[in-house]
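Next up is one chain by itself, shown in structure tokens, the form predicted alone.
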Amino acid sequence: MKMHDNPTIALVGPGAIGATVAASLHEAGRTPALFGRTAHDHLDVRFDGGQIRVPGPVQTNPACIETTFDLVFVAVKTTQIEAASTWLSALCGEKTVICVLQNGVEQKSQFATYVPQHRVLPSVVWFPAQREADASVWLRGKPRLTLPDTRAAQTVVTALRGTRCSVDVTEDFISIAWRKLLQNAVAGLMVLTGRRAGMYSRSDRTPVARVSKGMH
């Protein structure tokens, strides 16, 4: 796989996670092409002390794509993979790296129906970002990705080098992916109870969190 000093970049799914990565790239002068279900003129990502506006548009018609890209970030939920497959067909060439911005341990198998597994680069996403009512994204921490130590990962490392989104590369990616998945399982208790992280300071919440981790 030939490395590019300035890979051409596309991003599918400019939600909270996707918009954060797009903003990090744009801030460093590497604005990605944006694709998704809903048209937007731009993306706004807010954080303590500032805001980044990523110019659009967010394109919504795969049939209008006329070129392929070196690197495609895919930031969709598991339930949206099939719908996103039409973008992959349009955006990806034979050597395109497909970086899946989706926590879990089954990214390669989930995308195998649509693209060769060796072109799929899984990631672990380490940052809190949420979509606001005005469609902006609120980034509440420093963004970071963890990738497996492969040749394909170097394309992402190159793309995000010097941006606010740092990248870690590890040989033991599966263990880290499982650890993050378990953390997400425990965090899900906040969603179920409608409470913030302070709930875990209560002694009666610790056994519940342990059970949640054990079930996953």
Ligand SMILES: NC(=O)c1ccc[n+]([C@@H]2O[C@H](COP(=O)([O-])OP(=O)(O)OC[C@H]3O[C@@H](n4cnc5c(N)ncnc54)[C@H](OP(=O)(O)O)[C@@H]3O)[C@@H](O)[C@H]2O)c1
The other form holds:
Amino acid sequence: MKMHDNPTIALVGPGAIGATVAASLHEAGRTPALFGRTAHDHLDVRFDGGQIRVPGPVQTNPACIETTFDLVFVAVKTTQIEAASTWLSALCGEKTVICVLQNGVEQKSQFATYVPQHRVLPSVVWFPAQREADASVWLRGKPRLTLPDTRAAQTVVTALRGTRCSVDVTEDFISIAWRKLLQNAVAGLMVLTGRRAGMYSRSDRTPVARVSKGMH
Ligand SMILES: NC(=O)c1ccc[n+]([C@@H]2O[C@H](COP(=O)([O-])OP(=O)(O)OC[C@H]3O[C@@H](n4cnc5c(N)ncnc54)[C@H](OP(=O)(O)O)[C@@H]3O)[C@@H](O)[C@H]2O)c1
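Show the same protein again, this time as the form predicted together with the ligand rather than the form predicted alone.
Below is the entire complex, every chain and molecule, led by the chain shown above.
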């Protein structure tokens, strides 16, 4: 059997995005091992029409890890990479695919201090999810990832096949990652001003949004 036919899967950072991917895997009978900063017995992800409970525990001590995994999803925030890096040494072997579930275009370089860049598989995360006060997650859209079209990506495609989280691959990953980043930048103006999308219909704001989204 080839390694990526039935990969062993770990997930570091079981927050809004990480718990959603974990729930998608669990629903398909491929429950990942969970590693995080805060201990939980399980994870709950709710969405329109249902809820998935992912059995834990969320393990919090890298020193207790005794095995490496074929595929490690990393879904900590960018500011948490350094603190989370001890998990990478504990969970990754020479052939582990490290799929980074983060916004941005610099995933490979941001992890370069901790793992060889060629082992890092960046992704574009398309779905909105948020954590609730009780640490459960509210999934607010259809889970979808885009990955660069590489051999390592096939491990993720295989792991998530037939799950509620769809995966597509592209030969022009960097353009798509930039597009998503610029969409976030435009949306950030709403957060900063406390306004809704209608703000972009004002004639002095529309051009800013269009340039940011590459539509000029
Ligand atoms: N949320 C969205 O809608 C969305 C959409 C697209 C892209 N993204 C991107 O996805 C990434 C993750 O965002 P998120 O919203 O899922 O963040 P989040 O809900 O805050 O999740 C981060 C998770 O990482 C854990 N963590 C923090 N430090 C850690 C450490 N040292 N070791 C292990 N785990 C650690 C956190 O644990 P605690 O429980 O202790 O905090 C939490 O479970 C970000 O880059 C974000 O930009 C998010």
